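The chain that follows stands alone, in the form predicted on its own, written as structure tokens.
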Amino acid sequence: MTVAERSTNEAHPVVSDFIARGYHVFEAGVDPAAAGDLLAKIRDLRTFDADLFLSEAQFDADPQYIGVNPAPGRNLLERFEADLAFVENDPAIVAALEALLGEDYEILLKKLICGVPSSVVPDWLKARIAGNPVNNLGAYVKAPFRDITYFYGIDFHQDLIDYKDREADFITLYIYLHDVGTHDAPLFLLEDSHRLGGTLFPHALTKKGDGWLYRDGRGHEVQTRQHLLTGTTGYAAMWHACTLHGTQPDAADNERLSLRYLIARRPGVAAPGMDAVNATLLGPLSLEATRQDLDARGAAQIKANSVNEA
């Protein structure tokens, strides 16, 4: 890469946005018609209702907390590779990814995320998970339906949470497949939270003004501004692996369906944009331990949830 190319990458708006606030929103989003077409195909295959869930007796007979998320060979999006070109080949998204991660970036993971509406979550399950910091419902969903990740709210977290010992050399790209308003479990994102680098989940947050005071346990703190990610079909945003974000339970009558990508620089490939961002962080880029909310089985052992106060 020439000096001129390196300067161009570092000057790209996504790089300056990541440095300044830890995320970037694509003003034009992605093709809403293509997003709507994909949504229709997904809804033709799956009904997002109470039939998704095991009964309480079925769950208690064989509780499984690990291995209940989408995986290769069990990922609904594998049926729709051709339909994802409206995201993966979008010129603005490709340019932003190349500016941050280099031209040979790789997709680590892509899956469908469902914010499950309160109206379909069984009462026994609501009682059991109340106050948990991470309500990933995969453990309670019938095995044939575990090709999607189902959430009923998740506390503020970094996407580094799933990658202990890995450097924060990747980003998250999120696409709404339909209009998402304030009652559709939109994401809350904390601007500037990336500045403290990697920190242990659950994170030390105190509500203050229109945002949160965030402490890293190492003597640093930052006052963050809370930003609500709402938008129309095709809304697209990306953020740093250390940027805090979360959702409240879905209060609408319908599910919230979104695409979630994790995209990284390839090992050994120059990524001056990401290097420029990470050079501004005060904390570590990787963690030996990323969370302390789960027991040895993978079940929640802490009752705490800041995002529900947002």
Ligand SMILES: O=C(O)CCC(=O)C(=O)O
Second form
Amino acid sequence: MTVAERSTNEAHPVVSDFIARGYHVFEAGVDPAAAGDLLAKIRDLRTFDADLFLSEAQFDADPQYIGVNPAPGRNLLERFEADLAFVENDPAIVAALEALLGEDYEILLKKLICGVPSSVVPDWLKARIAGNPVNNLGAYVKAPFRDITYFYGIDFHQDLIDYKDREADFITLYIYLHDVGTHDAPLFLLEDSHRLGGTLFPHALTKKGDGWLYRDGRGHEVQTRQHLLTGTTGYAAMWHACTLHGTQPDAADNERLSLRYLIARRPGVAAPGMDAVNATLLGPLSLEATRQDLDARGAAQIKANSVNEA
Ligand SMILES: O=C(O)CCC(=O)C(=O)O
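If the one shown is the form predicted on its own, what is the structure of the form predicted together with the ligand?
So here's everything in the complex, that chain up top.
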């Protein structure tokens, strides 16, 4: 890369937004018609109702907490590769990814996320998971449906949580496949939270003003502003792997369906945009342990949830 190209990348608004706030919203989003077409195909394949779930007796007969999320060979999006061009080839998205991650960036993971509405979550399950910080429902969903990730809310977390010992050299890209308002379990994102680098989950957050006071346990703190990601079909936003975000349980009658991508610099390829962002962080770029909320089986051992107080 030439010096001129390097300074162009560092000047890209996605890089300055990541440095200033820890995230970037694409003003124009991605093609809403293509998003709507994909949504219709997904809805033809899957009904998001109470039939998704195991019975309590079935679950208790053999609780499985690991291997209950999309993975290669068990990912609904694998059959929609061609339909994802509206995201992956969108010029604004591509330009932003190149500015942050350099050329030839790598998609680590792409999957469909469903925010499951309260009306379809069985009562026995609601009672069990009340107050848990991470309500990923994969463990309770019938095996054939585990090609999507199902959430009933998740407390503020960093996407670094799933990548212990990995550097925060990747971003998350989120696309809404339909309009998402305040009652559709929108993402809550804490501006400036990326500044403290990697910290252990659950995070030390105290509600203050229009945001949260966030401490890293190492002597630093930052006052964050809470930003609600609401928008219309094709809404697109990107954030740093250390940016705190979460969702409340979906109080609406309808599921929320979104695309979630994790995208990284390719090993050995220059990523001056991300390097410039990471040079501004106060804390570590990687962690030996990222969470302390689970027991050895992967079940919740802590009851605590900040985002539900937001
Ligand atoms: O979509 C959701 O409800 C939460 C998703 C999220 O925060 C994540 O996947 O990291």
